[in-house]
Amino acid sequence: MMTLPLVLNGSHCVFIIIGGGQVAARKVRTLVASGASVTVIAPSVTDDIQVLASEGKLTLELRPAGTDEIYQAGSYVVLATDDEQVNALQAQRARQAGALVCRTDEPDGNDFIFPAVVDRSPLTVAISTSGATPALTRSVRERIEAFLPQDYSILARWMEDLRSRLRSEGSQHDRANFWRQWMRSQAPEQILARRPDIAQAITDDLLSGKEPDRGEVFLVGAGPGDPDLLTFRALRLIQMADVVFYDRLVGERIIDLLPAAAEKFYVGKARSDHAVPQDDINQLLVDEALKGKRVLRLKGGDPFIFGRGGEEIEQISASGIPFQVVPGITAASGCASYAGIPLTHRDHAQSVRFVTGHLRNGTCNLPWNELIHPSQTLVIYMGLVGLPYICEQLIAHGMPADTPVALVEKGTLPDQKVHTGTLASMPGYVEGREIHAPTLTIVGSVVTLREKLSWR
């Protein structure tokens, strides 16, 4: 069956709904909701609809739908009971008076059917599968509530009153033109970031000619490698990129999401290997947003967290330039959940620390004591090279031998591979094992309820 989608006016339309159970109730809030006209005509009806109708927001007849019920031509018919034989009977009477009709228990031959809806107001999304999978309908609904803010409502109405101030004015601008400079400038995402003062100093520039002379930077956290662990927001700015400069951890799938005309830089580092300077990636930043850019710094895991997200942005706010801040899961909480180990247990440890093994000066010089505590789980980011060293310092500053190790290799890809042993036999199990990084290493009791709790 092929279905127009149309966007009616819910004022103007006139719903008279036959049946009052759970189906009923569920075309009645969408209904009412649109400011619609509705009679309901049942025996029973659920508490929901008895509710709208002691609020005034709807008719009810508490009768059955009799055999000369009388229909309005142009009315919309929703034919909702259990008995198929009722709603036969009222969908002809209903056409024979020039109605539409809608059968909950026919999806073949109605007159219209019901979308599921994203309500964005006054931003709407509908999605149909013409009645065929309302299991597909149901699903593809689900995503797109996932993937659209509930602030693209707030972003629909800003733009609303937008266009209404321009048409009271009367402005002469190209309005096709001015409303692709728009929805690519800074504009749209500073109303989603809660900075209409923003929003409304960029779009003042372009209603006077202004062309915009800064760009953005996005600094986004991509997370500890599996694609499905990025956010929501996270996802909406790749997909807006203009130019990206990502970190050697962000894998090819998420590469994959980036716009296929964005410019794409690799500014990774690996161990005595940079392929840019950290100076020079600060810089390049601020070059590319001082050219109205919209700039993707796209680094695994969290930028604050290991991630030198700090050091970025202190120059690319000096510069005066707009930002925002992305986080992205840890590879501590990533690689332990795909790994199974609870950084924190009851039973086991009350408090988490994370340390780096490799410090600005390639030395690995931590605060050994500090590290040492019976109720505590240790998480040590980028310590492959230096784990021999690490373990042998934390027995001698008072760690048990036998403290349970886990080293989550690649955690949360496909070829992901967790080594467990103690702080006593790693040094010799990585030394006999060929091990890639990225690598995290877990040490505390945690690490024995991994045999348990593995899911991957």
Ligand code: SAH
Second form
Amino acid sequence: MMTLPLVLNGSHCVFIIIGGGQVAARKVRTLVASGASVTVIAPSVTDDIQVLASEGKLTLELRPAGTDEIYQAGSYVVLATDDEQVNALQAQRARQAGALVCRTDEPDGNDFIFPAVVDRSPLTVAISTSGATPALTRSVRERIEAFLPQDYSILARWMEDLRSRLRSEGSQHDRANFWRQWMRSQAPEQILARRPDIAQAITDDLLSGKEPDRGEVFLVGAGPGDPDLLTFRALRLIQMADVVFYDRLVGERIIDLLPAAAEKFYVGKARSDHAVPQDDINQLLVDEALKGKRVLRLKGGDPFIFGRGGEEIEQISASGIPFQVVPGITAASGCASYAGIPLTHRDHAQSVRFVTGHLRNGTCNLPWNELIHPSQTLVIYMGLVGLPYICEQLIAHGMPADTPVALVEKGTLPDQKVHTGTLASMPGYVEGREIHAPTLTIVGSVVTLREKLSWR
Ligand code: SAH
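Having seen the form predicted on its own, could you give me the form predicted together with S-adenosyl-L-homocysteine?
Below is the entire complex, every chain and molecule, led by the chain shown above.
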């Protein structure tokens, strides 16, 4: 079938739907939303068609379509009954009258078909395989759904307003060139970040011929390792970066997603071996943004959970540089899911506590008494070296020695390993075993659920 995609003005279209089942109902919803004039002819209809009729959004004729049905030239007729003969007869009558026909039981020979739609009104994306393979149409639609942020509606409306403003002001700008620059500027992303005032300032700069100041910092959580766990927003900002500063916890597979042209700097922190001191990192971010670059600060997990994200943006904020923070899946969530250990569970734990087990001078200063609560899951970040000490302290403060413990090694990564034991057995277990960072420790009876819930 050769097809020609057109976008119709719904309010100028007259649709007659023959049939009142689920197939008809799906089309009717789309048509009503477009503002089209809709008449449904069927002896009985689904509840939602009935509701639309009672709201006055369509005309309902509760009767079978007759052999003498009258159609108007130029109207659109959708044949959605499950009776082939009825569909064939009505198609013939409609065409004789000069109407256009879509038979939902026949992929071939239709005058028009309904595409799959991704709706970010006023932006709409229509997808069709010309009726050849609905499964492929659906799959493409799902992909586009996933990659087109919901807020594109807001973006499209903002651009629509700007366009009509420029028109009414009789702006003499080279329009095509202006919009090209605008789309490449930070303005669209600022609108998606709900900062229309910054978008407006960028727009004003462009209109007055000034090079807009693009300098900005994106503090982005890259999640625990599996690139599939990035958020859509993280991926979008990653793809926009001019310069990137990343940590040790950001794995190769995520680094591969960075733009080829971006400058990449490793500022990672292996334990006690800070490749770049924290103060210098903070300063680097500021310096690069002041040069007008889009600076991506990419961190493992969530930047605000044991990530020093707060410290880094304090300085950026003080320098007046715009910044955005994108949450990431923190190691506790990622490791727990991929290990099959729910962090809370009505029968086991009503709360969960994240602590850092990082040792300073061979000890760590944790509020031990608060950690031994029986219906609380304890998640320990940065705790491998301190594990024997931590287990010992928890027991000493009253946690039962047989409390289950899981040690998740390289959580969410292809070579993830989960080691389980108890507070009493774990120190001996890890001794002499080769266990690779990063590791996360989960303490509490939820660990036993892993036997049933492990799925990887
Ligand atoms: N901001 C990060 C945590 C940084 S602290 C987050 O939200 O996840 C670093 C610690 O996180 C590591 O020592 C380790 O305990 C934990 N961690 C991070 N990624 C991990 C992973 N993939 N597997 C296990 N632990 C991880």
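Everything numeric in this text was worked out from a predicted model, so none of it was measured. Positions refer to the first chain, counted from 1. We call the rigid core the largest set of C-alpha positions that still match within 1.5 Å between the two forms.
Annotation for T137: C-alpha shift of 2 angstroms or more between these two forms, rigid core superposed.
Once the rigid core is used as the reference frame, the Cα position of Y381 differs between these two forms by less than 2 Å.
In this overlay on the rigid core, G309 has a C-alpha that sits less than 2 Å away from its partner position between these two forms.
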